[in-house]
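Take a look at this single chain, the form predicted alone, given in structure tokens.
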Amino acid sequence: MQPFRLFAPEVASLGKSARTRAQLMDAAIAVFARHGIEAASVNEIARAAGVANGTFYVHFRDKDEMASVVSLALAAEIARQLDEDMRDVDCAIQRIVCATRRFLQISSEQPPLGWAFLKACQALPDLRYQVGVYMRQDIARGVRQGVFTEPVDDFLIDCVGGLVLSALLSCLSGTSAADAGPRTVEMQLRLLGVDSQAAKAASRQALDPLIG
């Protein structure tokens, strides 16, 4: 099995010392997405990486340091490809369409990053903060052009959140269905206020191929 580089080919022209980093921080994931924060070691990711121990100890404090850089790096990179596709969408329907569509089929693509960010979400407070400012805007974004309905606070993003991870899970154990990302929008978009069928016709709707 190839091993899983998301931050290795973005460094590949740097130096030693960056490339290396990278590497711990691909390694990371592999163990985090198999074992969860709590359960994977120093040991392990350094094992995973190829380098040794004090290796990992130039480059990061612990691991609970590591698994926030990771997994706010991790969100920040799957930001960055929901922003890239779509960055000509001012309708705030199609906004969430769109981003919880993309990032269950980006996520669920590349398993290591699906359980890793699933794991990481439960684990860290910071990270389902940064996901909920994320939410947070496109939410916002509805209330001002008035198709959505319902008054943003901290409980409606968990629900809506709530909706996504809960999908990701039953993609990444194999148990949803063919449609779990057009029936998760429309779940969102219900608890939006969106009315049913409007819910249902945009949950649906075709979307482009990713860019990049």
Given for the second form:
Protein chains: 4
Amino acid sequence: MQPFRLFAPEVASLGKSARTRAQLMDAAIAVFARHGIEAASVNEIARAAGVANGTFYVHFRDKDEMASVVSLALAAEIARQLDEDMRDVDCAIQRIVCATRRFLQISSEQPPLGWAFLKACQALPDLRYQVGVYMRQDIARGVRQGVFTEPVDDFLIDCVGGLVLSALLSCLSGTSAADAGPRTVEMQLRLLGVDSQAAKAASRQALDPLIG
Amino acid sequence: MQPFRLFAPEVASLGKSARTRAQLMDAAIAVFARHGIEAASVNEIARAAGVANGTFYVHFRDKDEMASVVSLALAAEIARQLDEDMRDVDCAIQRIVCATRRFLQISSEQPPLGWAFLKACQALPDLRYQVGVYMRQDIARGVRQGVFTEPVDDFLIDCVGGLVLSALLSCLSGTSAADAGPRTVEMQLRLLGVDSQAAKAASRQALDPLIG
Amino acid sequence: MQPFRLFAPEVASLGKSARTRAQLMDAAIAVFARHGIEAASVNEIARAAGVANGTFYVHFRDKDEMASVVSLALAAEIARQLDEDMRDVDCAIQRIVCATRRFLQISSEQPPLGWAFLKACQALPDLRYQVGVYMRQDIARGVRQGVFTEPVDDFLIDCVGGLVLSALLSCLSGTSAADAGPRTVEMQLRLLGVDSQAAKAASRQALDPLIG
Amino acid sequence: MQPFRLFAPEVASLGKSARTRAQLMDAAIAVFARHGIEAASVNEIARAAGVANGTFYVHFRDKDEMASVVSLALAAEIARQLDEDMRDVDCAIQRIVCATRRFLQISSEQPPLGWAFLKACQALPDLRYQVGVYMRQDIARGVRQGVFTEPVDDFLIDCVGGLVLSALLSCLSGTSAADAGPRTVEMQLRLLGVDSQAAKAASRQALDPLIG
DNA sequence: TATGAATGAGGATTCATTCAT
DNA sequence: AATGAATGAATCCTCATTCAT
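Would you mind giving the form predicted together with the DNA, to go alongside the form predicted alone above?
Let us now look at the entire complex, which starts with that chain.
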């Protein structure tokens, strides 16, 4: 019925209310992915979640609040997965390589998730800001480690973030090559000031087999 | 009443009908800039143009057609200005430098134009494709001239285009530094495979005084 | 507020939703009767039903679906009444006499119902077909009983049906005589091949006192 | 461009203004036939006539007036053709046979004309009345000649007229048999009180070869 | 909590009609 | 007479939101 599941667990580990809320959020992601955030209708989300439309307002004040909650939760969930993968990685380059490739993998292998994230980033400045904060940590770490020479400011973050989202869009649109992950990382490292050869080498290095 | 003027000339050099159409298009750009293309309402566009709602349909079949016409015309107008500036420039790097800095200048100095273009690119894949075709010419020229080492494919174009749009968004959001133009060019050249120092040098070189 | 009641029962024997739906259907019949089906506006129907315009779409997908639902329900309701009256009548001539006179009585005594039915028949070929199927049963029965000599085909059904509707129109227009029922039956029987005298005799015979 | 021509002569025998008016009337018939009178739009009629929409109002006060003018002219034109065919026929039965068969022939061989006439009769009581006046003449003649036994009143006229229109509808809908003309006449004569055998004989008699 | 009918403002679109040229 | 752009009321329909159950 509802093929996409991120927040609603299979087992009934949550209370009924929390489960309904999670179903609504998963449904919202699927609908946002299909129609974009503005065009998504509360009725369609409720229908996709298998609940009555009125139930929506039991869990969210209005559509805007839900968009914000869902988008932030989506970003947090992605960040959680990336952090988990990089728990023990100290090298900033490694972290960038890992995070970016893993991010592209996750979001292009689950198109609803990828599209929803992409469209949410386009629609919600708050979300872009949040993502920027997250990226800035690793980039700042690279500066401290002396591997990134570019001065870190909002503009750089905006551009690096925009590059990754562009790559994601390209992947989701289906026109892009198979090695989009490494190529994106390579470009990203170049933007950060890593020299060309080092960027290429780092971007192509083997990752945990889980990661493409 | 309507501060933004791109298509509607001050003088009555067009017939009355053409003038009304141009007013609608200018109004559309202003409204697209404020609310995005999807959320723009025909009534608001007509009101902004100072005509009755029915008049919209004298000039455009429906909202979608107008969005497409306006966006393409907007892109064509920008391209026309850029081409004019670069009429005699042969060097691909020079052309990229010039086009990108000029583009950012034009579109961030006229926020309605910039926002409208940005949102149009997000909403209309056709427009993105058009813009890609335009950019690809100069990039291919650079490859022929031996200055860009990166292989040119759709993915590269998507990323380079995305980078420039990200820079524009950053500028329009008002958070970015004054040297966004040169910095964007520098990043762009790096993505294309120009080495770091040459990129920095080229991006900072003096342009025609008109260009910032 | 709404003088015509066919589907909405006085008592609250239906759920609230079903009652609203029935009110809309009754209102639709009244409006169809006044303006015809094509010219009837959803807003006017909703207003006549005493509900908000949006409520219309809670109960019907769109105007066309409602027109079809209402018309078929109207025809079914009329057919139900006729069938009830003729439950025990076997003779085809009797059935025709009874059905036609009763039909004219019902629909000319309740002009909204009559007009709505008439206009629905003009606008909806499906409804005409339905009515034709219904009429054909009794006519075929008459052929089996050897009292109708005319061969039964679509053209005959179309003509007999058209005759009855013409009679109804004449009644509703107010120009016609009091004995429209018997005269219509007589003509109808003649069309079916009953000879003139028998037709006149049968058409004038006494019916249940309820029936005029 | 405009396949249907009734009022606009090929040759320029009329003044320019009269020609434009005639073109509009022909176009109106075609459009009425396609969409019905209510749904026909002035713009579509003007377009079909090959003139600007404003021109419509040079020739007609408004849409209703045009509908009335066109319908009446259409009926008059048909009547003129029938009268021409029957100029020398005195026998009422002959006249009915001839008029009805010829009418069905004309209007089913030129579907735009047939549909327009049919829909006009449904929409405009005035037209129905006019047609009734015309039919009544021949029917009254039959009564004087002693061949029709049925008393002539509005109700009879309505029913006989309705029968012929039903037959036309059946023909235009394409479901009806080839001998619709004779069968319609036969039914019509029965309605008027002619006995069955005489009706059949008269209805099948040979007509002028032109007439089917 | 959950429901789902009801609401009514708002959006896209059509169209009869007017009027300056 | 003819034009065709302009008008704005009216139409169908959607949708976020509310509320009684």
